[in-house]
Structures are given as C-alpha cells and as structure tokens.
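Coming up is one lone chain in structure tokens, specifically the form predicted on its own.
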Amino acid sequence: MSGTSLSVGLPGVPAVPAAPRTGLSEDPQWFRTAVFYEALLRSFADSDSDGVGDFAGLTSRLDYLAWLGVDAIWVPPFYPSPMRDGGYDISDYTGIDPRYGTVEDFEGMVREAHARGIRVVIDMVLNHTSDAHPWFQASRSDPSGPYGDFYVWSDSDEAYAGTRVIFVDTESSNWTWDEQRGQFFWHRFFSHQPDLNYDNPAVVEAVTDVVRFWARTGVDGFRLDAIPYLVEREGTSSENLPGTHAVVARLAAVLAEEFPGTITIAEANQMPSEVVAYFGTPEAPECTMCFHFPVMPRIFRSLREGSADSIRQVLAETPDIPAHGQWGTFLRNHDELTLEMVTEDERALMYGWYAPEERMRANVGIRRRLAPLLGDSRDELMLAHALLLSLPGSPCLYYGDEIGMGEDIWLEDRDAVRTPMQWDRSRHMGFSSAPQDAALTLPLISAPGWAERNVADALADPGSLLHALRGLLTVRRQHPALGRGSFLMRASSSAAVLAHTRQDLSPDGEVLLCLANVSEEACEAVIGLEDLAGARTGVVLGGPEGSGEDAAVGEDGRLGVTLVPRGYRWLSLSLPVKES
C-alpha cells in the first residue's frame, strides 16, 4: 500500500490528503482528551471481495473516521488464528492473518491514520495463545525441550482450586487433559486457549519481544487483554497477583525506555479498587489507561430505574488514580455487556430489563448492541453518550453504534454484535462486493428496520443520530476539561439528576457543570455549588430539545435547573470578577 490518499466514496466526507506523521499532535498527553473507536477489522470494510474485512478496507474508511471526530482507532486481533474466539486465540504473534492483508497493508494503514491525526492502538493478548500456536505444539510434544515450560502443566486437575471459571457457559474447569503430553494444561478462558507460564523468564522475554516487534511499526499503543490472570498461586484467586503486576511493569518499562509515548490500556475486568493497581505508582508506572468496567452497567441501570444513585455510588467507590493515569470508558464493545461486577439482585434486574430472552445472554452478561438495548430510543442514546463523554476517562465508541446498528442474537456467542458494518444500500450494504452471501465473515443484519441502516443515508440526513453524535464529539473536543479536568460529584435534590463538575486545572482553566436527567419524566433539581456561588452559567450543550438558558448560581451556592425527560446539559461556569 502506498501513501496515496484514499476516499471513503461517501457523500459529505471529503478525502484528506496523505502526509507523513505530521498529522499527529505533539502533546504526549493526547490520550486524555481522545475519543477512541473500536473497528472490528473482519467486519469493518472488505477491499478484495472475499467477504472478510481487511486493512486496505479500514484504510479506505479513515476519512469517515476523521470526519466523525475519532482521535484513535482500536483494532482487535488481526494475527493468524483458528478464529475459535474471534481472533483472541492467536497462533502467531508476529504475523498477520492473510485474510486481513500484509505487513505492508498494516503499515500503510498506520501511516494513513497518522496523516489524518488518528492514532492506532492494537490488541496484545498476553494471557494465552491458541492451542495451534507452535509454542504450544512444541510444549505438548517435547516436555523437556525449550518450550516445554512455556505453559502451565500439571499431573492433576486439583491445583489452584480457589480460582473461578470465567466462561461458565462452556467450561466446567480451568484444567484440560492433553492426551499427547499426558498432563493437564491450565486455561482461564476456553479450553483451546492454554495460558502462558509467566513463572518462566523465557516467556516474559518472548512476549516482550512481541511487543517490541509491533511497537517498531509505529503503533501508538497496546490494549493489554485479560491481564489480571497472568500468574497463578495456590491459596489465592489467581487474579491480580504481585507476579502479574511485575510482568506488566516490565513491559511498561521497556516501552517507556525504547518507545516513549506508546500507551498501554489495561483490560482488567475487576472493580476499580482492584484495577487501580494496574496504573502502578509514579515511581513504578504500569498502564497508561485502565478500562472502568462497572460504571457501564450502572448507566444502563439508571435509565430503567430513573435514578442516578447507582452511578453516584460506583463513582464514589472509585479510588483516586496516579497523575499519569486515565480511565477508559465505553457503553458497548465486541464482548458481552459484562455483569460480573454487579450484585445478583442487580444482575436479575439487568437481565429482566435488557435481556428477557435467554439467547440475549452469554456467560455473565448480555450479548446485545447499544441501539436495541435502549429500545432504539434516540433520547436515551444521546443521553447515554452525553454521560459517556462527560464522566471521568477517555471514551471508546464501538463501530456501527453511531448509526444505531442492530444485532443478530441467533448467531453464536458474541458474534451477535460483530456483524458487518453497514455503509450504504449497495449489495452487502457496502461492506463487501463478494459475489456470494455465504462468503461474508458473518451474515448481515436482516431484521426489518435495522437491515436498512447505513452510513450513507445517515450522512445525507442532517438530523440523523450520526450527525448528532458527531456534534457531541465536536463540543467535547472544544472543552478539554472533559478529558483532563478534575471531577467532582455535586449534590442534587433529585435522585434522577446526576450533576458533576469538570475543572481544567491549568491557569485560567474552564469549569463545566454536567447535568443529566436519567428519568423519563421532566425533573427540577437544585444543585449544590457552594464553592462557585455567584458564578454565571453559559450553555455549552443541551438536549434533546433546546439547550436551556444562561443563569447564575445563587449567592448561597445553589443553582436551580429544569431538565426535560432524558435531558442533558453542559454549562460553563465563570465567577464574577471582584472589584479591587
């Protein structure tokens, strides 16, 4: 792939001339104000008509992502794989599955993304490999050889008995018998994904070299998949152990020394009180960012309860993080909407509200897309995104959610939310020009009302969800306090109204008051802003109907607000200049 410009071929999206890396911001703290976008490669755009998305296809759609306002793309695994777990079962860490293109295609995509000011983050699956990986094949066939100790083997399946099974739908044990070696091997996920043995220094060096390999291609970061489970110990849960943190810290140190500015994002599906350790310390940093998993189901819960108390509670329980760190937030992604970090009563409520049919559920979660989850309610979709963009952390969008894409709960496992992107009304919705439907990586959405949705139609409609979400991203970019500012929850007289301030701590930094009414009824509320008594307010953003009016905080530090059902408002606050 050359450095030529590629247009998406859709109306309303101009082509951006290709250029060297000069399109990127020089700000090393770019990730704080960034909006990430997960582009599932095999389902995003197919360039060669084989029915599978690829790097050339992704490159051809970069102008669209730049128009939308995306700052970074997260690309899930693209390595050679048997594809028994969506590519997270890797059989070659330093290769590219030929279905997705070549190394040159990958490097071209990175170069073209950078030319448009878009950074690239790729998945690094450290905990396990596919059982087809040559390391595992050598380990099972030659126990005394150089790879014999690359995985966790045992003569019995009784070790680490205190460790929970994660995929309870499909696995009854974390041990699986291997006939060839005559021993059990350990796996925290599927039985075709054996765990690497991080007690072996050679494994640590091997995966470090893998990270170096991809860092040399110019990627801007790595999402570290499933990192809490790297090390096992008897008498523990085998999660978040000191040995695991030592491995993560080692990788962070290598990147800081050899590839400064390259970020890492921890996928640690745990409560914030445990996840915070993956930031490390100022003296020994680990990850740049960590996903904040439990805030997400509380957003969905609040919309059905009509109360923001569950959001308030989880944020109150979120500990402070080191200055170098940043949370990552999301509404949906390629996995199920996890309910591991809610109580059993909360889980029952969530299933009742959002997954009444058994096929809508997977593992301990819900395998549905955002728009169907929210009943295709435009007001709820906009409110959920307004919350996502204003709460602490850098938000990540999931491909297709910006056009309200649907789901297919009749597909197996998590493929329900991984169907091809819908670009236009041409054959295969513009995803592919493959001659046969059966060639597509997954079937297209066929449900009436959902099958027709596409980017081209949304671009042509100024009132579409796509344009509205782009407007949200534009406003967020204009107010960096929403990414790098401090966060303070504010008292609200109404349980339905969530109120918080974001303050940019730089000299003359702005203060924003973010309000959200999670109820389906109009709400009046009094907000406590004692430290901002007398401040004037200016409307920065408001919806779904109108933006509200400018007002002033009373001298008693109280601000009265009225919000329409599912209403949200961002207000700038400015204190009056005191006369000397």
Ligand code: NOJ
Second form
Amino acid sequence: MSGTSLSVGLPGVPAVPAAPRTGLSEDPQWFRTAVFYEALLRSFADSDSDGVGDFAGLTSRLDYLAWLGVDAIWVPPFYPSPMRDGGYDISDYTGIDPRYGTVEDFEGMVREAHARGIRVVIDMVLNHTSDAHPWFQASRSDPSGPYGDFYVWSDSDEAYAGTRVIFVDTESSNWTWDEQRGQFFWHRFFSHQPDLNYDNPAVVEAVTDVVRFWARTGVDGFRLDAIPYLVEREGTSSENLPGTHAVVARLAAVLAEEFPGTITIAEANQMPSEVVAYFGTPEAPECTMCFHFPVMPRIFRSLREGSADSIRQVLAETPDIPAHGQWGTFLRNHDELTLEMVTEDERALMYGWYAPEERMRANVGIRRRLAPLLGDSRDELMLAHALLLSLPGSPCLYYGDEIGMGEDIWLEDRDAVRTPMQWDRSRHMGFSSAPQDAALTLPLISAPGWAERNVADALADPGSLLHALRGLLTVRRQHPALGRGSFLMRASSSAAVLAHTRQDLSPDGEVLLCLANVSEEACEAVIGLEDLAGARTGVVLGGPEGSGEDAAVGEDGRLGVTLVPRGYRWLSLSLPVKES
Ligand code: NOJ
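With the form predicted on its own in hand, show me what the form predicted together with this ligand looks like.
Starting with the chain above, the whole complex follows.
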C-alpha cells in the first residue's frame, strides 16, 4: 500500500510528474466538467506479482491518470466472484475479491485518488447475482425460507415471453431449470446470473444496505449496471417498467438523504427517449448521469459514411434532460461495441465496415478496441475524441485507448478488449512481474506493431497519441462550457461538417462553436449562427488550416469555414460590446 506521497510508481517506470491538483474540488457539480476513465482493475496494474491487476497497482498509477487529466475513475466490479462474467457475477456484495487486495488497499486507493483530485465511481450490479451467491444458494435450497423469494422463480419457462434475450451468443432463453428447487429461474444475462426479485421488498432493503455499505467508504458514485431490467411484467418487454423506476428513485432518495453529493450513472442501453426517464424528475430525481448509448455507434458510422447526418439525427431525437442530470458519452468500454440501438440496416453497415471477420463480433456488437477499429489512423482517433469531448455529456475513456492499445480477437467473448495494460517494455509490458506468462489474467497483446505499444514510450515521445489526447483534455478543462454549457446543433451547408455550439449560461460565460469534418475530403461549409451575427471568432483548438480564425460571423449570421480532411476546430465566439 502506498503512503500519501504524490509520486508513487512501479519500479522501472519513469516517474510521471505529479499533477498540480491536490484534493477534491468543492464543486458539487464536478461531474459536469469531468473526464471519466474506466480502469479495468483486473488488467490495469498488478502490484503483487500474481498476474492479476489489483487496488495497490491502480493506486501506483494514479499519478499517470492525474497527469493525463482524468477527473474520475470508474472501477468495474471487484467483489468476490466466480469471474464467469468479468466480476459482474457477484457472490458477496460487501467483500473484496482477494485477488484485488484488501479493504485497506481499496480505502487507500480511494484516499490516494482523492488526494490527486480524482473521484472514484464503483460498479453496482443490482439486477442479478452469481448463482454462487449465498442468497441464491439459500433460495434454491429452501423455497419457504427468508431467501426463498429473493429470485424470480417459475414452474414454467413461458412467463414474460415478450422479453428479449441479451446474450444471444450463449443463451437461448431467459429461464433456466434448477434441479435442486425443481423450478425455473429468471436471468437476463448468463444462466449463472439469476435476477433478483424486485417485487420482494426485502430485496430492495438488502440492496439498499449494500449501496449504503459502499457509500460509507467515501466513494463518489455508483455506476448502476443493467438498470432497466429490475422488474418484469407479463405482456411487456420487461424493460424500463414503472416498478424499476420506483426502485431507482428510492435508491436516489436514500443517497441524497444519507450521502448527499454521491452520483449515480445509469447503464441503460436504450434509446434516449427511454433513457431520459432514468434521470427522473426534479421532484423525484433518479440518476445523476445516464450513458448515452446510441450516439456512440453513430460517431463510428459518420467516419465511414463521410456524413454527420446520423449524429445530427440521434441528437435531434435526444430529449432535454432535467437540470440535475448529465449524459455520459464514450467511444469504447469493456463490453462489445453495442449495436443494439441501431437499425438493422445500420447494423449491417457497421459490421461491414468494422467487423468483417466473424470473430470480431459478439452478441449484438463488435468486440474490438478503438485504435484497430479506426485503422490506427491518428486523424480519425483525434477526430473521434474531439467529437466525444465536445458533444453534450461527460466523456468516459477506456483504459489503454489513450495509447492506441490493440485487441486480441482470438480470446473468448469480450476478453478481446480486456488484455493487460501496456506500461513499458519490461517483462509483461510492466503490467506484472509474475514469473510465468501463464499466470497473467489474460495474455498480453502479441501482434507485431501492437505488442510494443506502451505508456513509457508514449510519454517519451511528444508527438504521441497520448500527448495529443492529453492536450485535448487540457483544452477541454479550460473551457467549462464543453461540460456544463447548453448545446445547440447548427445548420451546416455540408453534410460532412458537424457544427454545434456550447454556451456557458453563467454571467460572462463563453460560447464555443465546435466543428468537425467527418469526411476524408477537405470541406467548406457555411454555418448558420443567426443569433450570433457579427460575433468575432478565436481559435481554441485546431487550426491553423482554413478560415475561421480572426474572422467574424457575417451580419447575416453566416460563417464560412474550411476544414482539412478529418479536421476539427473549436472556436470561441464573442459578440461585440454594443455602444450605448
Ligand atoms: C453490463 C456489463 O457492462 C457487462 O460487462 C455484463 O456482462 C452485463 N452487465 C451483465 O452483468
């Protein structure tokens, strides 16, 4: 366990300068301007040479994350688990899997993160447990006992027939027969992950206590896994039902009352018109943030189509959200690049562009990493991030994507994108000093060109993707309008050029015009800025190519811009002070 020093590091890794930030900001709205980073604990950094990443390892890398400009880490499940679903199969809600360390290690990580101004969001899997969880063991062996009704049991496998199967690669039904109890149990994911029964008030009480338990450790928030599926009803899709919202609202009320300021992030892979309900209302708030799933595949689509129309459309279909809420955006995470929220035609296009080989696909999606998806093109990677950092919502990065880490489609399921972080060129790429290759939680990337990538080399090269992305994050930090500003899509004469403004509504708040040319051709476009006629422009990011710099929006409210292929630019717009 590290002490309170701000310059901890693993041996053999160049020290990363400590971040100037110390301690947490007082801003209760911190999540609006925050950049999140998903640190897959298991694969991030191994401190005790057992081949599995752990809390002490993560702690040792916090300086790196602070340097990068990360404001909050999201730590996927670390609870005791048979690990048949990457830890999303929990067998003890209030423990820490010994592979990841001790309670002291966890608390030390939270403390050290906070010392660097980094918040900690942990995963909370409420929809289901592992079948190894004592609640399930008791439920199956003693139907009339206190846990008999903790899960969803049925004599038939025909109930809730309108409910889709999510893991189509492995499951053919949401019901599985349990020999011991002599009944079927309900599960939305793997058949070893029985769903909890949220019609039982004792279940709601039990999971509320779990949330309280972890909130007491001082974490800053919870990602609520698979939240749309808590309650099931005959004749419905069993998704987003009123009973589910009632549970989320109750949890939100408990947190607001007992742990004010603790945020929740909904993982609801649904269209925005449905997700918006997970923010609740001002009177009955639910989540602080909700991931915006459907905008993600449209960013990828736009790059291959050379048109930003699909992004424009999905944002036009995105309803306003209550003032307490904020979207969460991402390009990749530990799951497949989900294609659940696209049309069949779009799915076929996406598979054709991004997953030509069968092994690149999983369930309804693509199990690939960001850099290989984008052909390792620096221009596309930068453009995708410039979009991510300027569209409404707080962005979440996925570990390793900042150094353009590769994938291994020969690994099973989503392990293709969960390989050990590549820190340096030492043994096991600095991830672990385990004596045996076989001891590693997953094999390292071995493909030439990808195997060598690592943080230390990227740090040493001022021209690296890592430095370029850090630069983007730095600019974003300097312009809070990108996090908390209002959002307005602007008319663009070119389908390839996405133009939107972000306006900080506080007094003297700035207005930024964000431009992105998603095509491979240079583009000229006329942007409609009628309410900003006569405003002067200044380059905040991008350039110096093309026009726009030191130009002014015409008196007719039109601004002509030129963007290089895959070019992006953020411009500040300031209206001349009116003479009185
Ligand atoms: C969503 C998680 O992101 C995913 O990794 C997991 O497999 C499912 N929930 C089921 O727990």
